[in-house]
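Next up: a single chain in structure tokens, the form predicted on its own.
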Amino acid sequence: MEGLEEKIFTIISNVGTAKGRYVAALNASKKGDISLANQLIKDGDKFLIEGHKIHSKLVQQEASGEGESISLLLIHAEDQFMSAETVKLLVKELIEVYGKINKLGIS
């Protein structure tokens, strides 16, 4: 179980960092810095991918019958992972909108 908990915390840490980068990207785009916003999205993606790698291994183990018991902690990691993906999608859309607003000179 100790190994599983470490994997779960690694997922939570990575996707939490990714979500933080996505929110920072939104704030940068609100201030008109679309270049920084796009860089923060890329930074967030690196962390999301790291979380995804571990998550995928756990899913593959489960599918092959080698999975470990499902815990509340694992469910939390799943929730955080899905949340980060959703935040990313919304922030990317908002960055595009803020970019258009900035070009129009509307604040």
The other form holds:
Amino acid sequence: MEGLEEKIFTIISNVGTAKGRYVAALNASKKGDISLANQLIKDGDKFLIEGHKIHSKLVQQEASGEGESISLLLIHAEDQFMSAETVKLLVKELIEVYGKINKLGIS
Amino acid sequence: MIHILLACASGMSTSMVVKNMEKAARDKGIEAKIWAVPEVEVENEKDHVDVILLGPQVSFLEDEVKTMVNNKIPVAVIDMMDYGKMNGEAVLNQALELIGGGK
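Having seen the form predicted on its own, can you show the form predicted in complex with its partner chain?
Starting with the chain above, the whole complex follows.
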């Protein structure tokens, strides 16, 4: 269980950091810095991918019958994951919208 | 007695870090009250704490929390690697450094 806990925490801290970058990207685009916003999305993706790697390994283990027990903590990690992905999706849309607004010169 | 508040999305994962921090504090002979709350609870707890540490999953709230406490209490995000490893001692050290060696 201890090894599993550490994996779960690594998922949480990676996808959480990704979410932080996405929110920072949103703030950057709101201030008009679209290229920084896009860079922050890319940064965030690196962390999301790290989280994804560990998560998919756990899923594969389960699929091959060597799964570990499912804990509330693991569900919580998946919840964080989903939240980061959702935030990314919306932030990417908003960056486009802010980009257009900035070009129009209205705020 | 040092009061360390940890905050994350739901307070669930961070409460496990708290356990490891409490152990580290005992080992160091430091009297500390350490507890974890969901980020929405920070507002209610902020008046009785010496330092606030945020889980990496709520890192984007750092500026908001700093404003909330009028920069009177140190606020920082827990190092991602330390969090991933649930390294209680490292997180405790981070808290102690932030409050300048303790009270």
